[in-house]
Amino acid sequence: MQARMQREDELEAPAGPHSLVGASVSKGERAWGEAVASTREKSPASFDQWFSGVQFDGLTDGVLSLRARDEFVRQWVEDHFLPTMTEQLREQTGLSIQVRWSIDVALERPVANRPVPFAPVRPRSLSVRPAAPGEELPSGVHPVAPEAGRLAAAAPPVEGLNPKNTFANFVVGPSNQLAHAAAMAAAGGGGRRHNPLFICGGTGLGKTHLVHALAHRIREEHPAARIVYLSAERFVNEFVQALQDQRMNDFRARYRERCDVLLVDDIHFLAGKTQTQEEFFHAFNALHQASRQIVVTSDKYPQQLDKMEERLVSRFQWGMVADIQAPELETRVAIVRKKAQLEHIELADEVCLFVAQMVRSNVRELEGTLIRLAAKASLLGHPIDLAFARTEIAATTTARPTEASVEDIQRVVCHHFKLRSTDLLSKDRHKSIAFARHVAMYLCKQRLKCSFPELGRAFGNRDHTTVISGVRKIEHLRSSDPEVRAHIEALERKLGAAD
């Protein structure tokens, strides 16, 4: 008894914020210490940057007792460095380590010293804090002016920017909110920051505006990150400019050094470009390296990506891959409300009702739209009601009133695979009728640009996910099942002859 009283008195740590550091520390402490230093000198800019936002309050019978910031500071950390540090310490005490979070805000420390995402790495000491009169610090905390990161200067404006594109603009709907959830967090909105996160989707889904508002958003909270937003093609431009003038020390240190977030929209532009994929390519790795936040865009998904490098491939999969849908009927009705109430529009519920319904492919379209709209009545004097909506939409939309609906596809892929029309709605899970489902959302999708929620209420009312996953898993036997493609290029020509 007196043995264990002895083991926990010399494992239990004295709390404070400068733990790690001082003449006289616990075996716990000790072990504690160890662990951050193994760990450290794996990613220092890393462990600094989310470590300084927790404190250390002692190791008892293999209870951690660790504080945090913040919920985004604690999971970050949970996530990336905890596992390996508890397997250390269980192997230095043998003990079951078992973590004790609380939260405490008042950890926030001054502007100089708030770890942030964006913020320029800090020199590699454990600890930093400013300085109180007259203290002498103790060995490896190094003093900091209060006033330092208050005195900062603002980095300069990102160019191309456009100013509405902020989340406060941007309607959230089921086919997007993944995509805008990652986003959030990745400007520091909380939840967990993946990295790098890549945005995939259509022509006109929203991508670019995802991007302009996490920019948006970083500038106001951390006016002094340096955030670098691009396309693809400029990147490329760039580079080659770059080789031409014999600069490329600075395009690297441009793309490596000086810069805090990295944002590239259409990374899909890069493909076939061998040299300048490898130049991205050790870009991604510094950024990512020294826990830089990078976003890419992509009109596909990252496995997709025609003559892009699998190494290359491969990293853009490492954090979040999001993607963007077509909007349902419900979002497209909100976007022309919200595209209305921003360009002061005066519009009834039933001509938002009926733009929705006829514009489905893409939310540019439907904003176009609805420009044209505002443009033509305020030429000819005449309000926007439904009559006037009418004409004019059908006398700029082509042939799609020919085009077969969703009751149509699911009728002639009944007929192929000689099933009844109430199998594909029911909840009849045998494998031909399932496939036979499947196949019909695929071509849905497809063919009309449905969303996947309508395709849910269209197939039996079904989860979205349900058809996101028929979907996917056509597309792969698509193309690696002879028999398969088979089946769907002959739906096709059926459907090509009734249109």
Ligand code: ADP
The other form holds:
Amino acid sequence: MQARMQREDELEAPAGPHSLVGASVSKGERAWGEAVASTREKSPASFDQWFSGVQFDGLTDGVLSLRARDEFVRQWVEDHFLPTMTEQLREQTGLSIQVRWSIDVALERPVANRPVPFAPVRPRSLSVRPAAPGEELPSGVHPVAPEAGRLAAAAPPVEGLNPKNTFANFVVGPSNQLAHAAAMAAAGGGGRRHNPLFICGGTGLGKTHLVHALAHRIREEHPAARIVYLSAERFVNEFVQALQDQRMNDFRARYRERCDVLLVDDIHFLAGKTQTQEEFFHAFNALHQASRQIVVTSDKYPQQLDKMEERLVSRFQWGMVADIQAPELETRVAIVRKKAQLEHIELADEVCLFVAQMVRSNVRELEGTLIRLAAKASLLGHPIDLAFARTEIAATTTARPTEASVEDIQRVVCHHFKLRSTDLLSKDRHKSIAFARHVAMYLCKQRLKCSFPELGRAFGNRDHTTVISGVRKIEHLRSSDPEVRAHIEALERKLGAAD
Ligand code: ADP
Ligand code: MG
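Switch from the form predicted on its own, shown above, to the form predicted together with adenosine-5'-diphosphate (ADP) and output its structure.
Next comes the full complex, this chain leading.
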């Protein structure tokens, strides 16, 4: 009974089911509250999105009990949040933490977070009357669920989508996980749906892929939803054409009324086009007011968009701004593997790794390199082995293999603290060696695009949680201890400007 009361209190708390209310908070609850607070701080939107489907049931004797709405939420939270959180709980309680999950489909999202349904405002008559034998269906209406004798109105196909750009074909890593999660949520896949969703990032990093994936997903699950997908460039062209042909009413109706989901790619293209911006602004308002999902992509953050009306920029920030960064090595390897599999290219692991190491800038280039390699190999009838890849890639890419590496940083740190080169990788837990090791981990994390597991392996096969706590320690000491700050600044000078 007591547990049930507490759950209700918790659900009523404004900050969601993770805030701890009431005076009688146990030690475990307090530790969990602190872990939640510090993890959430780093990425509140992503955290809230996933933890809206998780319930804390207690932390006793090192056993953390959690409930998840479904297996998908459980897996995501376990992969992306728990390593840091359990490490922090371990530090706080002095106990190693075991997580005990249960699935509870009754865990509803808080009402305020429930997504707006994709509500097509199609004439209802289209979906109620079964067609008479031989009767022609109105265009765009396809019969489904014949067992119920009903017709469901399917919206016309969405133009311009690449069928390969699905969620299943998208590799998720730290560089794109927020944008991926937000796109899944926008497609109705759980978590809080933000409106608008603004996906930004450099070229070739997967923005268009995610938007296509989102459109495919909505189409599968809500065939009647009218999805409009287009590039901002096409929006401009259509607008100009409509003006010329005096068809503005039709143009407006298409974007303001006959649309349940509006997806506009490369919105930065509207820069300087004030009249089109004005038109887009009105479409945005009409859709937003009607709770229709809007997703835009851009190569810049909203506030960096040049020559864009302030009122549009501010609207872009109303919902969620999710950025995509260049992928780190592990993600690049997974992408090469996935692409090879999709294109039926046989590729040894060492070649995957080599390609991923050599091409760092963006995924499009990574993909291009793989396709070129496969084409050349097939032309010459040569297997794609490491030697072949080396020669071909050296001839065609502008990769910079000389960029600072983990080893460079380790070397500079060893020299600075007068340690042997093997000390950082050893099991030696002597205070001064451990400190230098943590500093090296911290510098690697700051300067290289390495993930925690990658760093763990590079530091004598340590667990990624050890790296996380090492990096965190130095972050803390850097701001609280002048001596540590001086060491780090000296090391930074030795290493030169970060790229
Ligand atoms: P952007 O729109 O950001 O310029 P795209 O979405 O066109 O980039 O992506 C470029 C290419 O890279 C596409 O072929 C896309 O499928 C692929 N790609 C990008 N990110 C990923 C990823 N995380 N997983 C799989 N493929 C990806
Ligand atoms: Mg694109």
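Worth saying up front: this structure is predicted, and the values here are computed from it rather than measured. Positions refer to the first chain, counted from 1. Take the two forms, find the largest set of C-alpha atoms that superpose within 1.5 Å, and that set is the rigid core.
Student: My question is whether residue 422 is one of the residues whose C-alpha shifts by 2 Å or more between these two forms, given a fit on the rigid core.
Tutor: Result for residue 422: yes, a 2 Å-plus shift.
Student: Tell me whether residue 87 is among the residues that move between these two forms (Cα shift of 2 angstroms or more, core superposed).
Tutor: Yes, shifts by 2 Å or more.
Student: On a core-based superposition, does residue 289 travel 2 Å or more at its Cα between these two forms?
Tutor: No; that C-alpha moves by less than 2 Å between these two forms.
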